[in-house]
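Next up: a single chain in structure tokens, the form predicted alone.
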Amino acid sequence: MENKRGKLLIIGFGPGSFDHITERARKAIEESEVILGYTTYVDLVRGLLREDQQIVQTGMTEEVSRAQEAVRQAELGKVVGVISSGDAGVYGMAGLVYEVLMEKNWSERDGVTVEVIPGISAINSCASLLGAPVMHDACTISLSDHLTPWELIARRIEAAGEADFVIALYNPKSGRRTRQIEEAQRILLQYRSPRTPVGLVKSAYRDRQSVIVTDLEHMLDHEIGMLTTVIIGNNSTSVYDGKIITPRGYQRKYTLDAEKQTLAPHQRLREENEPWALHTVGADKKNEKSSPRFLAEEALSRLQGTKGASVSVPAVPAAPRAFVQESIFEFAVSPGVANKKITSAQLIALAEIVGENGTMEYTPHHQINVSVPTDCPEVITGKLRETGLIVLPVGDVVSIKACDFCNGEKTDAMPYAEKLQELMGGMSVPKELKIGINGCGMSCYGAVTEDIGLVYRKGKFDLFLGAKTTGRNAHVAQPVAEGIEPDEIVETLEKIMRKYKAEGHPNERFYKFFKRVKEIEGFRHEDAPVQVLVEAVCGD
């Protein structure tokens, strides 16, 4: 029997109110067997979801993992709905999904079916609440430098300001990212009046909608956050009765105070009605002295006091150097699973590779995270491996953490730690996962506080699953087995990892996964005991 062909529905559901969701978007949500989206977006369309639909929610900045999970589910033959507020093709999920498909050499002919369903983007919904600010040439610029270098964003703001575009700023500010909106204002004040109208719209057509009309000079006096869209007028934009209005820009072609236009539509572009236009460029010699270019050069020569002299037209300055996207290679290095000692040769090699433009960060996990601009990562990894360093990926991968086995005196468990590193170190998983290994029952290295803990005791391994390392309800991992034979432990962990990798939701930490699935390879989940805080009594 032929496998069912999966389908990806990339759905833009507009600003968030049900009144502004298109009929096709509604039907696509209803048709989907699996719904993937940012948690806030899922909550906005909760009223359209069914109980039998699988809902996969992830946090902000987890767009890539959402796209990867959506493609994976569709390849299993499911109808998958990937939801975005606004339009899915404008700072939404459509591009990322296609990028994942491209990596898989997808083709429309024989791959999963893909449909992008448009929605109302923020620039449109926010403009409707402000009046008519986007009536002429406009652009959108995201101020988030999470994926785009700030140098490039600043150049785009500069170009839009100089060209007098109406500008819609997306993602203008967050809790940690506050400088960008201030810098954008500084750049635009070089090209526009401080009185240029600015609209600040937060949560358009949602419960906590806020609409503020201000100006470029005072825009930062108001609250601006990630849910705010900032619309900045051009030099023709004005405020009338609390509404921001940008003229269409064709005042010379019609009059607003006449019921009947003085020129019929077919007459507006005639040369006699637009004498300022460059109609006669390239005309014959007898009309040359009436051409706009001749008149402009004549005026310029009189201003310069050179009447009758030939006027040389200055050469157009060379365009600024185009921005070249820089490739950043991020990785981690470690001297070994159990070895914590870095040699001087390794440090020298690392310093030479990092140079002045890279960064190094020592982590609590006994490895150094490195970020280096380069187009040749294989050259870097080769040099570092020659020194004996282990080179590992960073991000949502498996990290093996082990004690130093008392400086090599208690070595019985070390081969198993090294085997786990060889098989699983750097493996891609739904969320970063750490496997801690202790070489004796003292467990002084804290293996039981990791996602998965192994404690070597009396010649065998005790297994711990699902620690939660942060938060008020943090807890150690649950002991699920004692006395696992050493030759079985690697295979046991491989099976656990395969299940987590295959069935874990994007961004789902291991302890949450263990709690959700209830059982992994025969090991059953039990809720951690609720901790009761008791006020300590001091004294007699």
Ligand code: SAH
Given for the second form:
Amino acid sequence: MENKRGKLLIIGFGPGSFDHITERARKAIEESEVILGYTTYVDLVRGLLREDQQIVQTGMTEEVSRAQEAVRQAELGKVVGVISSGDAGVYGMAGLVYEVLMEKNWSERDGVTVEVIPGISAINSCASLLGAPVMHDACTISLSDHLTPWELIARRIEAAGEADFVIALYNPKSGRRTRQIEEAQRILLQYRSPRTPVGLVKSAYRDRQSVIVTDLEHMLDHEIGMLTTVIIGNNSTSVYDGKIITPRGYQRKYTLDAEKQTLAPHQRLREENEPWALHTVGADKKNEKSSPRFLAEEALSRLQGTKGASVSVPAVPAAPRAFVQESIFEFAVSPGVANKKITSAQLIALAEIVGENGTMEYTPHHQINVSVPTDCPEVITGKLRETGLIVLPVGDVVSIKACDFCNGEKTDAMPYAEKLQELMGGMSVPKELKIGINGCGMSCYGAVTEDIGLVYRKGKFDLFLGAKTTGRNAHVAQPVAEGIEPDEIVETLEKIMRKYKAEGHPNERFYKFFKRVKEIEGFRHEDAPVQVLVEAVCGD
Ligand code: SAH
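Now show the form predicted together with ligand SAH, given that the preceding structure was the form predicted alone.
So here's everything in the complex, that chain up top.
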């Protein structure tokens, strides 16, 4: 019998709505002379089927005979479409069909033609309805123990939990199988917070679609069934406006003036923000040779390599442990606004906190910037404050930079500096801003070269606004007022700050803002005199 070559089309038709079927899947359904599928699936694609197609519907548990029948029909020379919901390669028909073919020693060269047509699997369709819960490394686990021993499934849940994968649980529960989902929850609670966001999506993109956002502790309070996919977030997943969002990476930091926050896009991919990465440059210098792991491994290899020694090192199985993600805590410390003297007790406390993994950077602004991996920022700030250090936020905030008031001899202006520190130090603004304060007319601490400068002279304050502190065209601040009464200075500065905060564009430096708005609190901006280009008389 000279047959035309038969064809097996293994078709994933997506979650269920016609909008989410691929063009190739539609054509493959159309092309098929025979369609085989589980009754519910045939019903879902009914609108795409033709009268002249032979439809073979079977029950859910008859997958193996369905695969065998599909191969048999294709071997008769027919074009056979095997339909699977979602993707046929994810707990679907693709593997089964290949298993039947393998048994028959099928080969691509002279056997029936096989084409697997990809579809949108439940992990993707359900995730899209929840927000963006997958995003990062994720896995799918089927809780059905019909074809897989429960012990193995439990080990996989355990491993995924420990390694902080986002998890999509397929086949979570059926009429008879109800304990598996409870066990899965129990295992995962050993590794993740009860508050871990969990999404329950039933019948995604089908008529009875339901979407529930809950958490690991409460997930069993809701209905979960055969048509539900359960998506469990990882350690950094959060809920925002009813949506589950997993960030693209683990880069997080703490700052003093805000809750835990993700790094802004421009801060990502910087080596200093990724203390956990296996950087190639400098790795041996900083981390590797002194890391506890390196030392432990070296010790072990020496023990094992000792000739004649009877030391045996038993293999200790690693105890399961919850995944703890440390964040980077960034802040600054200073002994005071006027006080520039740091004590040895303060330095010791700082050194202990920074340890080997943090960094300290001495800055020209009379403060030390600290960056340290931790998950308990409040413990650190508590210890430092106990020693009398001021702990300040870093970033786009107001810093007060005062002189030392001639070592405490000219203290008249000091209370105002301290008041400003108390009211405005660390306040978030569109761009970092420094207020320089000089206690006398000498102005030796350079107040007039800061964004805002105050110079105390003859019992009153002179005010300077809008220095450009860097660049080839750097310039000092513009003197806008002389002789402001001390009683008024704090309030004046507060008003200036309020306007800058409310009307400044993000990242707009104060001098640019002053130039743009032209007037703040009655102080007018004046353009700097135009520079004259002078030809060099001689030389180059
Ligand atoms: N091949 C399919 C999975 C079949 S296993 C796919 O790739 O999506 C059956 C399980 O898939 C169900 O128990 C449920 O957990 C999940 N599932 C399939 N379609 C779904 C849908 N429309 N909405 C929610 N979950 C679905």
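Numbering follows the first chain given and starts at 1. These numbers come from a predicted model, not from an experiment. Take the two forms, find the largest set of C-alpha atoms that superpose within 1.5 Å, and that set is the rigid core.
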Could you tell me whether the Cα atom of residue 458 shifts by at least 2 Å between the two forms after core superposition?
yes
